[in-house]
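Coming up is one lone chain in structure tokens, specifically the form predicted on its own.
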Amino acid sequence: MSVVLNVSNVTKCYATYRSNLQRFANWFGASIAPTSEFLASKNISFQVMQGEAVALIGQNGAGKSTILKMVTGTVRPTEGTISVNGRISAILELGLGFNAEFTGRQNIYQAGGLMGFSQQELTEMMPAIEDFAEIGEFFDQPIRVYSSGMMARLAFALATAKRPDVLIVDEVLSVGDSYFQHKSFDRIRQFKAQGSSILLVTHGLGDVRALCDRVILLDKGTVLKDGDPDEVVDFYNAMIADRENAKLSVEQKRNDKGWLHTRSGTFQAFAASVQLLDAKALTPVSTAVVGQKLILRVDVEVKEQLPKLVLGLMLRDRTGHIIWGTNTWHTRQILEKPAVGQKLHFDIAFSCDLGPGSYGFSTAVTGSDTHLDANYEWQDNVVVFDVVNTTRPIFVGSSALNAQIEIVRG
């Protein structure tokens, strides 16, 4: 596979001067010191291969959008180089390149021309753009009357009217409705399958796990972690909790089956043992049968005096999608002031109404309804198991519905 995007030691510094005249003079070589400087990105380096989908994640102000603007050429780096092999199509900001008084159709011609398309090409693509945007009669009305969702539809339809070598998307899809988000991500997947590279900025971590081959975590303008989606996303979740809990530590390791185990917390209380058991025999289960009665047994130890203790549970499939989750805060089983040294025993009984595949349970021992307030311990994929179907007709999906098909002949 060839490299389509190479970002090498890129730094972007925004300087503030006492006046615009001083800024202007600096453009022509005057050595006037700025009053202040802000480093939006510092020595950023990464590559994107052909057909690879890469996500940039991080908290607000981490430098994600600055990187995308430099890649697309709307902002120039202060230092470093960026090289692109192929045609880029980008959706960075709602309405970027659009005129509020022009209709959707007129804006397609104007913004499309700025993207390098000829009038004839845009005329040929117009029916497909109008069809994909699905904004009806608004297509020929001024975009000042558009909602943010309609603007996103128009921008995405134009940007993806022709498959690019590199598609860049910056959060713009988050303003659309769920139907259009699904439709848009389906098109992105098609482009990826056809060889396009994707560079995506989003706070939708479920989309990151499902779509991306790699994730880059940015923090304060630097690359903090670059790796597999599960590893980086789990680390990011732990990092967010770390900012809310002063004494938090984070551990990560991958087992021989490829599942990543991330453990974080203050460990004032923790799950000493987590087992998946057959509900009748109470024997450990590594492979469950569809419909089998199971128990997830969690033993928690309390090491310090705590005001409250809550156990949280999450079940995810192999791609990281959440299948189910809850905690004892929501089930109104909060433990008040558990004794130091106390050992607590939780049994979670359930029927394995899952589709064939691999699944992982995550546990959280916290002090409230979220681990961001008091994260005593969070463990991703602490118990991993397979599900096989040996008793029911063949079906697909992650849920085993107890569906009955009735045929009525007239």
Second form
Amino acid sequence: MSVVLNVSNVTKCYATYRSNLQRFANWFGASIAPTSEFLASKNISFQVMQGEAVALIGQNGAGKSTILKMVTGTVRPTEGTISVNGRISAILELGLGFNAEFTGRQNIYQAGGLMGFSQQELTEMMPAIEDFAEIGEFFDQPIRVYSSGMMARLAFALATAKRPDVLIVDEVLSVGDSYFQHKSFDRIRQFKAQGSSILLVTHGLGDVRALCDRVILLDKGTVLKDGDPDEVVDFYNAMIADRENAKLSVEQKRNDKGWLHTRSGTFQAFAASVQLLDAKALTPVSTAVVGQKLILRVDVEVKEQLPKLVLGLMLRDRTGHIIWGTNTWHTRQILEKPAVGQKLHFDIAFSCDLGPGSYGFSTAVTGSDTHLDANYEWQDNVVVFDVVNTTRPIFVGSSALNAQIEIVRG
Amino acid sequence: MLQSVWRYRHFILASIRGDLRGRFARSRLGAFWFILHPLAQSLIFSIVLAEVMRARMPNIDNQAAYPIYLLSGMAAWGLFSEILNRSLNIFIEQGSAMKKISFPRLCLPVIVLGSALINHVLLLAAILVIFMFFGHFPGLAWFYLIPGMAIISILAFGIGVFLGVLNVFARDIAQFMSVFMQLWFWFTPIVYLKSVIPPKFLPFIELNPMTPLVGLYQDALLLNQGPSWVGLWPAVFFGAIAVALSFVVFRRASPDLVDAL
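Switching forms now, from the form predicted on its own to the form predicted together with its partner chain, please provide the structure.
Whole complex next, starting from this chain.
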């Protein structure tokens, strides 16, 4: 695998000068220091291999879009270098370069030219674009009569008409109906399978897990974490929770089976032990049978005076998709002013109606219904267990629906 | 820089075509509007000033001499001000595309230049028809307009791109220029004749690089005469400096340009 995109020690600085004359003087050799500088990216380095899909995540203002613009080439880095091996195609905004008075077809020529295609290339690509956009007779009508979804279809069809070596996507896939979103995602996946590298900015953490091999977490213009999707996404979630609290503390470790355990919070109250037990024998369970009655026992210790205490639970599958989750705020079992030093037992009894596979429980000890407000402790994958199917006919998926099939001969 | 513009020639041509089509889309009279505009202006000046000016027009007894003089000057000035004004604002207008699509930015003023030249040729064709209506038939001197157009384009493009780049950082420049262009128009013998200027102001008028260029149009279209080539040199010189300066500023400002949009 070869390196397709190499970002090395890139810094972007937006400078403000006392007067524009000083800025102009700097172009001609003077070296006048700007009055203030804003560092949008600080010393960022990463590489993207051929066929690799990398997501950039981070909060607003973390510097994600700045990096995409620098990779695209519209914004120049103040320091450092960016080298790209091959053709790059960027979808930073759908519908740029379009003229409202032109038909879809004319706009393809116009905006396609802006992307660097010749008229002849565009003529060759036209049938494929028309086919992919699926806007029918609107293709030959002025785009001012288009709905925003149709505009997005046309723009996406053009932007991805030719497979690039590097595809850059900035949060544009959230437009359009779900059918077209699927189609767009499929096309991106196809490109990836054919060897294109993808660099994507998104806030949909589900997309990250579904599409990306690697995630880079940015914060205040620096790379905070660069690694496997589950690791970085869990870290990011813990980080958002702790943003609200003064004490930031995130611990991550991976167990021998590859499950990642993330623990974060202020630890004013925390789950001292979490166990998965068989409901009858009360013995620990690491492999459960479909339909087995189980109890999740959570022992919470309260270390400081707290106004409220809520226990949240979440069950996720191996890929991180949420199977189930609730908390004691929703079940109206909020504990008001729990005594300091008190130990609380929570027994969650449930039937293991899950499909065969591997699952992990996450727990949250918080002060309200969301873990963003007062996060005492959040633990991802604190209990991990496998489910095997020995009792029921073979089925797939994560839910044991207990369906009955009735056959009537007519 | 120029090489990359050449690579994007298809885009430039498509944009010029689009620019023209976009301008006339959805209006019933379409292309007539942009001809009607200078015509209406000339008509107003003719009505107001015809009697005053005709007495001053030497050696010509054509009733239509003043309107012809006026339209010729207006056409030259129109080309100049269209290129200059639109280059001045083009980077700001196309800011969102420049931020998000990587393409040679010099294409933008080149598109402005191309579409202004085509507009100008269309206007000249319309003027030709009007002149024939006045009984004033064109001569070979019309060919002198070609170097005239070239010099006006160089001058306007140079000044426009130079100020257009600076305008991204200091937006007052466009405001200042809209006032300045009015003054410049009245400091150029378009509406009035050079002969009515008091001698003490004459040096200012002579320094103005647009004076010989407007004069070239007026001589060619009204008198069927060639220009005084010597008089054109300052304009060529000034234009060449403006273009060179605009390229230097453009190149130096390039890294900062998108940041300020």
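Because the structure is predicted, anything quoted here is derived from the model rather than measured. Throughout, rigid core stands for the largest set of C-alpha atoms superposing within 1.5 Å between the two forms. Numbering follows the first chain given and starts at 1.
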(message) Checking I295 here: with the core superposed, does its CA move 2 Å or more between these two forms?
(response) no
(message) Does N389 shift between these two forms by 2 angstroms or more at the C-alpha, the core having been superposed?
(response) no
(message) Relative to the superposed rigid core, does G61 relocate between these two forms - that is, does its Cα move 2 Å or more?
(response) no
(request) Give the C-alpha shift of N20 between these two forms, in Å, after superposing the two forms on their rigid core. (result) 5.7
